[in-house]
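The chain below stands alone and is given in structure tokens; this is the form predicted alone.
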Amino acid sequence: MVLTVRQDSKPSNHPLWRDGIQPLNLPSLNSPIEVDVAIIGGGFSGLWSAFHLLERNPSLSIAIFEAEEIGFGASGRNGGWVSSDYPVDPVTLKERHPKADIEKFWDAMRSCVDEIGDFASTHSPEAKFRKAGSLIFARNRAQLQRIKGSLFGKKRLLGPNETQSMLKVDGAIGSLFDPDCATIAPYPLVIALTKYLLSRGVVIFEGSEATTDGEYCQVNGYRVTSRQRVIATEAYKRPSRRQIPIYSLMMATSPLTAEERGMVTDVAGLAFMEALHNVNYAQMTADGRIAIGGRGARYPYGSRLRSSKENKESVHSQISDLLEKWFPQLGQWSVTHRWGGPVAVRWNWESYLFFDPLTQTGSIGGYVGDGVTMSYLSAKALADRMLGGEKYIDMPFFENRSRKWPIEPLRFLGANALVSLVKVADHEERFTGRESFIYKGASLLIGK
């Protein structure tokens, strides 16, 4: 069958996850206030921080300030993987952080997947939390060799027949299955979490851009006094060399028929991706769509966010091409939603948690696109530290220092060379069947 793609009419950069979910339209701050904890950022990092602080100390008064609207950033636009994976492998983590408890870290990640599921089942059934695992499949020998090197914990290597029984992807010669992964619709979870926090007495403001200096925050020109502060702005921090924005783009098909769904997978809630160097990720949504995302947009000079990067025709075409290669048996399908957004990447491609006991200010982020679970764990660890605990100080992300990205224009040239080289590396592996020499050189540009 020849694949044809129809583009249905939808507003540009409209995430599928927002369909049928009304925004909260919360008020903006219009007077000075005083609270125990002021949180800057209304995504998962800020919301989970408030959640965990209240779990530890219900008497705290907490305010959250979001410059746009709750879930505006990656929290409301991501691929919906609640994964126990991390951008850096265990061996590399142990080399970088010899004093860290790497096994404890991964045990915590796996536990957090289930804790998010517990919250979703009670407070957000519309988020459609489904824990069916993730499948990273290989379509050439180089990819197969690479996923064999990622075999740890509860992960299992599957042969071609087992792979096809879970996901009917064309040309797959094997896969890596991880049971500790779930899929969700992320924006409904954001809204449910926000409503829960409001019911617990947290005050939340939208359209309220905040800055902090010492013991005060300035929000819409008003002073916010607090004993402690949390900075949870992730990719929306002021541009600097400490992190760069990398754009991930997504698209979703129209709902497939029951017969078409069976041509893809019979495993409801399965997360899946190809073991390419160029990041990709997909799921079959609860209403039978394929939601798929990937990287490829060019890095913006000076790390300045550009809304034009969120809906690039060339990148969305690359993502469509993946679907065509994976599932040619589908024949015809239509695209109903296309969107994208930035994620924060540090030079070492790791997350961070910092807490300054002098200013009583904490900061979390740097999730590299794996933030649904990592934001929950980071917020949990930060809440523990803010309240005097030391339970998570042996985690690799705690006080995680990273070298800075190069100055411009070297940063611009290097980051965009990487975007190009990663694609070339995947082509190289497809033709040679061997792990890419190009990628080994390109990895020097990104600190991995």
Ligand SMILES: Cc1cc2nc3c(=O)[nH]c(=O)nc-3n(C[C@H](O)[C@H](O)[C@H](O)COP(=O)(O)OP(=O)(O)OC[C@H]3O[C@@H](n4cnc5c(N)ncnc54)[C@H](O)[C@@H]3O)c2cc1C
Contents of the next structure:
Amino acid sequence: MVLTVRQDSKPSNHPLWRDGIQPLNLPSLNSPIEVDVAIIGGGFSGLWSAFHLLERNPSLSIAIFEAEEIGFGASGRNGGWVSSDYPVDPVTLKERHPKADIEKFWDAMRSCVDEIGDFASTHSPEAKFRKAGSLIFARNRAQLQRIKGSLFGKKRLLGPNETQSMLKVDGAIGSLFDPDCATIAPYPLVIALTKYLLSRGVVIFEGSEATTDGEYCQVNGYRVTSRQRVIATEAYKRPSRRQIPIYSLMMATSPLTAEERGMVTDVAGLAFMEALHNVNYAQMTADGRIAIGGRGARYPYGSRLRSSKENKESVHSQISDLLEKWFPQLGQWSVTHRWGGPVAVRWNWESYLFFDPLTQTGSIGGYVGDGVTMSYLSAKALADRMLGGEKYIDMPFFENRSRKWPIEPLRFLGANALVSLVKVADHEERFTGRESFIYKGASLLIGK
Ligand SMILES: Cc1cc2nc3c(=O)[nH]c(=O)nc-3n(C[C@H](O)[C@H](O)[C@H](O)COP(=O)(O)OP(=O)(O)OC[C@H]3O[C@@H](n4cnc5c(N)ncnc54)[C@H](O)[C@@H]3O)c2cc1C
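Next up, the form predicted in complex with the ligand in place of the form predicted alone?
Below is the entire complex, every chain and molecule, led by the chain shown above.
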């Protein structure tokens, strides 16, 4: 069957999730202010930090400062996987953190998926939280070997028939099913969470870029005095060797007909991806579109953020190719939305939580592409620490220090070699059916 991608209706950088949801248009700060806690960054990390602080101490006065608008960053643009995944595998995590309680960490991640679901069901029906699990499918033997190596917790290996019964993907020879994953429309959740915080008395400013010297914040030329501070700016932190921005791009099809949806999956809310080295992720949205994303955009020299990286035709067309390969039975579909955004990656590919008791300043982030659940857990752990608790200090992300990325141009060469080599590695695996040598070599370039 010949596949045709019909004409775009919204070719610009427009996340699907913003359709039909009004931005809040909150004021920017225009006078000095004093609060108990000042939070910098209006994405999930900043918003959940306020949420958890209030859960623990409802009398706190809290202000959130967002440079652009709430949900401007990855939180308003992501793929909507609320998963218990972490960018580093369980075996490596145990080896790296012998003193951490890794089982407790995975348990916490799984519970956080449900806690986000509880919030969404009560306060954000538009976010369409649906917990149907995730399916990582293999289309060659090397991929199958890899997913077998990721089997732990409640994950299950499915054979080809069981895989097909969940997702009618061409050429799948098996899959890994994880029941602890849900899908959402992220921007509506961000907006609902913001409204909830406003209703609890949190003051939230947009168009309010903040800087902090440890004891005070400076916002729009005004001083913000606070006992404690949270830095939750993720990939938007000033360029340094501590983390690099990697771009993830997405697109969404127009709503499929009921018959076409049935050709893809009957499992509402299923998250799915192929076990490629080149990261990819997809979900069937509540209104029957396929929202799919992946990496492949080049790393920008000097870690400087570039909005031009968010909408690369070459990457969007690679993502389109994936859909064509997975579901040739669909025949014809159209792309209505394309967008992208940066994620923060440290040299060790792990998340961090730091809290400095001297300056009373905390920071969380470094989620790579798994930040929807992780930002919730990090914010919860940070709130506990800021209020004197020690419940999460045995988690691997707590005070997690990483080597710095190499200086430029080594960083540029290494990161972009990886971007190219993962694609070659996927070709190699398709032809040989064996784990890629190229990938093993490439991972040394980037600290994995
Ligand atoms: C395309 C894409 C797909 C993804 N898909 C998934 C997925 O399916 N599942 C998953 O788990 N994760 C996914 N992620 C990652 C996930 O979205 C992020 O890890 C998470 O949203 C990070 O939240 P955050 O609040 O830490 O950062 P952000 O949402 O980026 O928020 C940071 C905010 O800080 C603001 N800011 C920066 N500097 C300042 C300053 N000086 N003053 C005031 N404000 C400032 C920014 O404007 C921004 O709004 C994806 C990311 C992208 C880009």
